[in-house]
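One chain is shown next in structure tokens, namely the form predicted on its own.
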Amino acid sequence: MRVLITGITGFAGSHLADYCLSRGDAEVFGIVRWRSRTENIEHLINKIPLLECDLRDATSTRTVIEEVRPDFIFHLAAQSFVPTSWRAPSECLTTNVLGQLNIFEAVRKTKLGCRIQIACSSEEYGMVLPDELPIKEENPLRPMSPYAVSKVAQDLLGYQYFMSYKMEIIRTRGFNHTGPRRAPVFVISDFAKQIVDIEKGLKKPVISVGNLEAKRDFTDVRDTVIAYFLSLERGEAGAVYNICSEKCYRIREVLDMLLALSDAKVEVRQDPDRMRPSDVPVLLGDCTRFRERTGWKPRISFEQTLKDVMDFWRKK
């Protein structure tokens, strides 16, 4: 089995690579930029194949996908830190939107019959009502910001193509996902490097914090991932799948967890420039739908999931 996976060089891209290759039946590639940072997979350096590609520019996509020809492709590359989407929209929607189009169609003109995994995201529920909790597949799509109008765009542009072309297309809405290796400008990996770095003495015991209030589904990204496999693996072309905990947690509580491990005594104290013009107040999804057909539930309970973040900072 040969698979293709772009944004390999991200935080779930890395571990997706890590666990394809766990299986031992999947020849794996990965998509980089020229400037892309290569940290998070160090690791797999002399065991996968790193061809360069900016997925904006149709020929160079098109001369990959004609390279490699593969059997699964997993697009998870994006610009998918929501607060730059708000300074910079026009990127974000042509990274997002223009890239996944040329993987589209350099698969269709190449006649390829591969499955293509779409890392859609749960922010485009945008506001949900009340009595709409837990979100399902059918819940109204309401973004609220750039990035999350670019992944409608994403899923929507996938089913048409599955419904115009009739490609195997799978789009999977992931819920918050969070673990060792992500960017500390994500949540929980920013608390648990700002605490870290006071427990080194490295800052002042001071946490500088956005809105405590919203309330997220977390999902360990070495779950997530085992779930994009799967979504190919056994998913029905066409169709969407929410991946979550189907567990919900205020961001203030998940302070006081990492807290917790930690013997350092910090402030915590907001700070206006984390604050977005509009934020989603809750995001808890149903996964019955993907479960049902997969068998996928998370193993990685969230408290581990927190302890192994704290320890990879430690450890940096």
Ligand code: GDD
Second form
Amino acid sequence: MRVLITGITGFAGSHLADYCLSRGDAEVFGIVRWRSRTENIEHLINKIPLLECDLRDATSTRTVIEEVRPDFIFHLAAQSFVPTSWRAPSECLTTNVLGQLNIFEAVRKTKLGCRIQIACSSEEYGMVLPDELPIKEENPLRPMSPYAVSKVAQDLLGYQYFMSYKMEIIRTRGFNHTGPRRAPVFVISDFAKQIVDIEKGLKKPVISVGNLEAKRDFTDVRDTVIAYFLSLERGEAGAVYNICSEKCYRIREVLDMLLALSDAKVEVRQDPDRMRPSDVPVLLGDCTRFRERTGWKPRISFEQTLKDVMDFWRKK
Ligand code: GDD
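Please show me the structure of the same protein in the form predicted in complex with the ligand, now that we have looked at it in the form predicted on its own.
Whole complex next, starting from this chain.
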């Protein structure tokens, strides 16, 4: 089976590549943008052909897809950090929406008939009302950031291309996921790195935080990528699936759990620059649909994930 991963140099992409290789039945190809950092896949460089391509360029996208002729495409490349989307909204929309459109058009025009997973997001649900929890796939989408709007657009384009052309598109709405290699701008990796920097004496014992009241549903990335794979193996074309742990934690609680893994004594200080123009208050998912279809359930506990993230930064 030929597998193409967009965003392979990123966090989820690199873990998905590890998983695909560990299966032994997949020939894995990755798309990299010129000058992108490859530290997450240094250990894979000799095992995976990496093809240079900018998904915002239709010609370059089509060339790569014609060359690889994949059976499965995992489309993970994106501008994925929510705050950046307020600073550079058009860049976020262009990267996320146009990149995906170019993949769809390339697959359509080459009549490949491959299966395509698109990484949509729980951020699309946005303003969820208290009586709508846990969130099911039918919940209204009320996006609260340009990033979330870009993901709604990707999601609906996936639906539209399935309806119009019967393309084998499966939409996964991933809730928060974390683990080793997560860039230290995302909350858990950010807090863990700050704590470890304090332990190492590299930073004053003050930890900067944003909104600690939000609640998020976290899955370990190593479980999330198995779900992505299963979505193409067993998912129904045209369907949308929540991928989540069905548990949520307040960010303040997550910070306390991380602090409990360290002897460092720290002062917690809110940094106004870390507050967002609007922040989704609570994301707690229901993934019954995906579980029933594929049998997937997360295997790694949240506590283990937090330990692994701390260890990742301690060894870095
Ligand atoms: N990054 C960050 N840094 N977030 C903080 C901080 C901080 O210092 N303090 C509090 N938070 C809060 C944020 O306001 C948000 O409510 C929550 O922690 C999680 O923030 P992120 O880790 O940045 O993730 P996100 O929820 O905005 O988005 C992630 O999950 C989405 C799925 O729900 C990203 O991975 C997205 O790409 C993904 O689609």
